[in-house]
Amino acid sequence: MKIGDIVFDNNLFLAPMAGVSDVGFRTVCAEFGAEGCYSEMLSARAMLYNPSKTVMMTITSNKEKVKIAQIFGHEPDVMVKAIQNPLLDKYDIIDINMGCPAPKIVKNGEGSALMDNILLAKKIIESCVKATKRPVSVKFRLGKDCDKSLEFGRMCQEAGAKYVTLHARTVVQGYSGQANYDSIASLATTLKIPVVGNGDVCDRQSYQRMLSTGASGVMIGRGAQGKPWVFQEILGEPFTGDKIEVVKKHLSILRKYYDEKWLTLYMRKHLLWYSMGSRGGAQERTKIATSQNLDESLQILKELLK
């Protein structure tokens, strides 16, 4: 797979999450085999007027093999300024968010309301492109309650996106039931750009099932959480490793930039995350999700995994 000038060794894809996607977290994936890491969603107008937060938000490794800088926003000079922001720098591809529902996001005009105004969503792209040589793509999904990806796959590429990403859900949908792997089939059949595949994808067979859509890339998202060693497997290499070797990593990363305070709390979803999987343990996971103290946890977590 190539984007622009940039080559990728496989065509895997760790989505942006917010609140999941941490330098950390992104790493260890990458390390896994994740080819491309996605930052979390970065507000545009956070860039421009509270910058503080995102510098935090923007923190990278160099393990991190394609570094893609997710940004969100309605205002295309806003827009602008934030790929021009030197954060973005280190950054080798910049993609817009408009395919998010949360419902904070959606009520200011931003994210999958972008698709309800196509017009708009076309003058965000067109300035983006102009504002940066690096590659600029689009994430989006179905549409609010109906399909309108092919129309607004087309406004994309046309708007000079170099590749785009659907999630093959409505907004409606959220993040149940299955993606409409049929979509995505339809998209990467019409558009001349790379189309990548985002929904459902957990191991090596739905992987497979992606690729038969004819998507160049698959994304993952959910089915990394507590596992970012699934990369690796799909990629034909079981994992035999020490899984609290892995989190013990993701965690040594995050204590060099973040104080224990705002850890202990934050680490609690990722912990349960990696305790899913074994056998029995609720009073255990009740103890994580309480936890005043990040080695506790660690402890607590080991023998949950043995």
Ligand SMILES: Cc1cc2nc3c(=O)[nH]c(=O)nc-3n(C[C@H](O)[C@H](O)[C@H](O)COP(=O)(O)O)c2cc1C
Given for the second form:
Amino acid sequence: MKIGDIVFDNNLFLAPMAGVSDVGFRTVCAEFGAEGCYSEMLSARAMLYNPSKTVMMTITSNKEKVKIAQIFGHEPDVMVKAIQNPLLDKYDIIDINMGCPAPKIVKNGEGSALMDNILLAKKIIESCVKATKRPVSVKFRLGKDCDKSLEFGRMCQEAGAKYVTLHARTVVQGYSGQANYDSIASLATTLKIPVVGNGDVCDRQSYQRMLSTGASGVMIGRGAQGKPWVFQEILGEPFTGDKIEVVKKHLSILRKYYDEKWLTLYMRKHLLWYSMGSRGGAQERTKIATSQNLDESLQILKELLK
Ligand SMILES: Cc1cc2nc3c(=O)[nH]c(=O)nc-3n(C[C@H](O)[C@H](O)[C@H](O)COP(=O)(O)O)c2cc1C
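Form predicted on its own already given; the form predicted together with this ligand follows:
Up next: the whole complex, starting with the chain shown before.
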């Protein structure tokens, strides 16, 4: 897959995941083969003021081969200012979120609400494309309660998006049911720009199913939680390394930027995901979920992963 001057080799993308895809997680995923790494979604409005939380979310590492900043908003002029923010200078691609189903986003006419406001969605994409030399892409769902992906994808293409990503579920579906791979196949056949398929890829088998849709790229979200090596496994190379070393690396990167108190709470979910492959250990997991000491949690996790 080639997007402007950017050449992808394996066409694997780590999904944007708010509250999950921190710089440490992105780095370990990149080391296992995720070529396109998305930031957590960034509020265009917040980017006018650079609050510390947003600034932290824009931190990247040089291990990320293709850095993709995802922004959300509903005001074309604000979106333009956001993508021109120097904090995003290090990013290779600007992605616009038009698929988020979260009520607090939708009620502002942002995220997936833009799928029901196709004229505004087009204006936003056109404005962003005009405002940057970098490729602009769009990530969206099927639609609110029915499949509008062809109409919406055509509009994105016409507006100048260089590729699109389809999470093949409706907003109403949330994360239930199965992603509709037939819709990804139809979109990939219809559009001239590349389509990245997204939804339910978690191993080599589901990856191959996604590839059979004709999608140019494959995006993985939940399948990478606690399992950043999934990218390597998907490419046919089983992971035989030491999982605790991966966890330590993830954490050591975050320790450069965040204080221990915040990290102790933040890392609980990641540590629990990392523990998922191991058997038993209900008591140990409860300890991780409530621990006030990260090194202690790491030690518990190490025992669990043995
Ligand atoms: C915790 C979490 C946070 C997410 N945050 C975002 C986000 O910030 N932007 C976005 O476009 N999608 C977001 N998503 C959706 C994912 O990018 C992806 O589309 C979805 O999880 C389906 O892919 P999967 O089946 O591989 O997980 C999020 C999903 C999860 C589980």
